[in-house]
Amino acid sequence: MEQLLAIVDDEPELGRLLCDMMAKEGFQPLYFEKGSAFVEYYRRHPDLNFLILDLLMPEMDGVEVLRKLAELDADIGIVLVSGYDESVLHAARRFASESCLNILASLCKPIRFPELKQIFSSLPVSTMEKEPGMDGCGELSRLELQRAIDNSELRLHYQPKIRMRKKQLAGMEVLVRWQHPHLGLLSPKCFIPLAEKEHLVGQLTEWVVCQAVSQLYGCRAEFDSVTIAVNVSPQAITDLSLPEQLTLMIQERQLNPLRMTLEITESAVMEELTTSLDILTRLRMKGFSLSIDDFGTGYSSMVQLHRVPFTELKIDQSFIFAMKEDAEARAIVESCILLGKKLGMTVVAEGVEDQVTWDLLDEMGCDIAQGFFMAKPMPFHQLNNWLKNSRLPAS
């Protein structure tokens, strides 16, 4: 099936021109003079793929065109585009990210077409295919989430974190999903807010934790020094009864504390920030390894590092995505694993997909690497199959 592209700029001959040659690239692309024009037919057709998106613009610049995006919570691949100089373009791609938005790229004019075909070819696997779920989740309830968790509805995927030096199978990060009677499966976004909201969070945490380690027990062979990595939900650090809970629950299957990371975002730790130390503290105690997620996107994770005893540091895949193209995320990577090395941490980076990231992550000397480019999601009974056949990066 053809991707639908969609290309904005007041530049009629320029337009025309890049339709036929994204035409001859395999997308059905359309051509749009003015921003209005795009909003509007995008309100009507949220099924667009891609968007080339020039800035500057009369009538509606290009961050105007971006800001009715975000608004409409628009699920595209952006390519941006501008005659302007290069910080206005990178102020624009910046703008474009904490909105949420998905930017793939940005050119200066004039565009050269083989960097913008490169561009599409080289699209990460995650961009094209989209999470389970992420659509129609349709109106939840508690009753149903609730059913879900006694009946066994919710399922498990594993996401290998492989050890970039030895490139050896180092941990799998626990990921769950609910396989609805009605809407199929759906990604945690669907349920997790809900959840939250029901005071179901607890009762979900159990349920993934004891089955993520009824499945690593049934297989001690295949996986005996592998570690398992689960988030944990903001409103999970807020229960002091939580080291007890996860210790029993592992105890009774025989793991050792050791094997489990429990990932936690810095937002989870700010929340209720004198339980959240007495809680984190006492499972690390109890054995447990701690993982700050999403490093980086907090304004203060150097101060939860400090007060913290997190063993783990795991850099947003946010500045991963863009650290091909972008100095600055490059150099944001490169500080955070060197100030993971100086406080003895293992330094993981999510979101690796290509032999370029994996290559530049190896120079800097990043310990653990997760991404579609060495394996996606996947169930329990799958990961045998994919150990025995993975072709792993290049050195």
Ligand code: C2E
Contents of the next structure:
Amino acid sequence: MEQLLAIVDDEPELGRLLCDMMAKEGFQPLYFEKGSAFVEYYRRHPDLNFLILDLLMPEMDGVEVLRKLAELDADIGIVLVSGYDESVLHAARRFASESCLNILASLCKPIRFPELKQIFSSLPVSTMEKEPGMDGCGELSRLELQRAIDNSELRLHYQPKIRMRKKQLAGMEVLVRWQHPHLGLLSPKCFIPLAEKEHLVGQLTEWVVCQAVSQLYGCRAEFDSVTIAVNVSPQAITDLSLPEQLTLMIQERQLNPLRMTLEITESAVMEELTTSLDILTRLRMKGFSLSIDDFGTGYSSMVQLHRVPFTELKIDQSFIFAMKEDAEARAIVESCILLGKKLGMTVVAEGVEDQVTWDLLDEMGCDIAQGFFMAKPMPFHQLNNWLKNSRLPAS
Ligand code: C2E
Ligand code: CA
Ligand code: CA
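Output the form predicted together with the ligand next; the form predicted alone has already been displayed.
Expanding to the full complex; the earlier chain stays at the top.
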């Protein structure tokens, strides 16, 4: 069946040109000169598949159209187009994804047709982008998750963190999965929110820490000198007993807290700043390293960043993915590296997927890199093989 595509642009000539071109690509295009006319049409025809939306329009601008679509819970693949500079496109794109709209791409004017064609030809037919790994999450219950924790249905995968200059293993991030008896291997995104809602994160973190320590330490000399990085959920850093609980857990296994890094997302810290400040300071005093994860997405100010005793700054992968092609993302990454270093933190880039990105980060003086280019997260039994065969990037 032909895909329905709406084109909203106040320049009729460009609109017509786009219609002709997209019709040749097998779409059924509909042109709207005004945002309001499109919104009215969409209310009556929510089965439209795609939208090419100009941001700068005199009557109802593109951002307002996006807001209306969000109110309507629109399920439509959107390509944003703008004559403004890239930062406006970024802001609009961010607004749209925070409103749960499905943005396929954003393009600067003048539109290059091959680029536009490429966006649509790389889409699986009639599909919308979905959260990776969310397929097949199914309806999960508290009972099932409790059973998974009790009966060891959870699995750990490890992803190496690599010291860029020395090309050495610096640490391992521990990432949890659930081997569900019917649904297969589930991503943490499927069940961490449930664990938080049902107050099971404490038990889950305990299981993760104990399992990681017993798998990694004492089995291979390479692992004894590296740090284990564990993700701590936002809810856990509101639990005042967390520092004592974690210390007890690792003391029982004779592990020095210096060997453990706790990764906490920037947004989690900012949400509960007062409580988290207390807990994070005590964790640091007990010797744990603290990493601020997904940095750049949580709106922390310099002052706040300085008040929390972080030892590591982990730049959000969205900037790392984009830095190869996008000068603004590159500038953000460079500033994060400078800021982290000035504040005496180790800087980590997550989501390194190719040599070009590795080289750029290396030039900028980033300390540690992590990503599919060097190693994907893997089960424990594959780590030995990876250590033997890994050829770390050249630079
Ligand atoms: P995160 O802490 O930001 O972890 C990084 C995620 O990015 C991981 O996804 C990892 O597989 C993925 N990743 C790493 N390098 C690359 C790359 O080069 N390219 C791409 N495309 N992806 C890359 P994963 O394992 O699905 O974990 C998702 C999130 O779930 C984690 O984000 C973390 O917030 C949470 N999580 C994982 N394990 C735990 C846990 O034990 N406890 C808690 N509370 N949260 C966890
Ligand atoms: Ca992490
Ligand atoms: Ca991250």
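Numbering follows the first chain given and starts at 1. Source: prediction; values computed, not measured. We call the rigid core whatever largest set of C-alpha positions still superposes within 1.5 Å between the two forms.
Participant: With both forms fitted on the core, check whether the Cα of Phe38 differs by 2 Å or more between the two forms.
Facilitator: Yes, shifts by 2 Å or more.
Participant: Can a Cα shift of no less than 2 Å be assigned to Leu56 between the two forms, given superposition on the rigid core?
Facilitator: Comparing the forms between the two forms, which are aligned on their rigid core, Leu56 does shift its C-alpha by 2 Å or more.
Participant: Does superposing the core leave Leu69 with a CA shift of 2 Å or more between the two forms?
Facilitator: It does, since the Leu69 C-alpha is displaced 2 Å or more between the two forms after the core fit.
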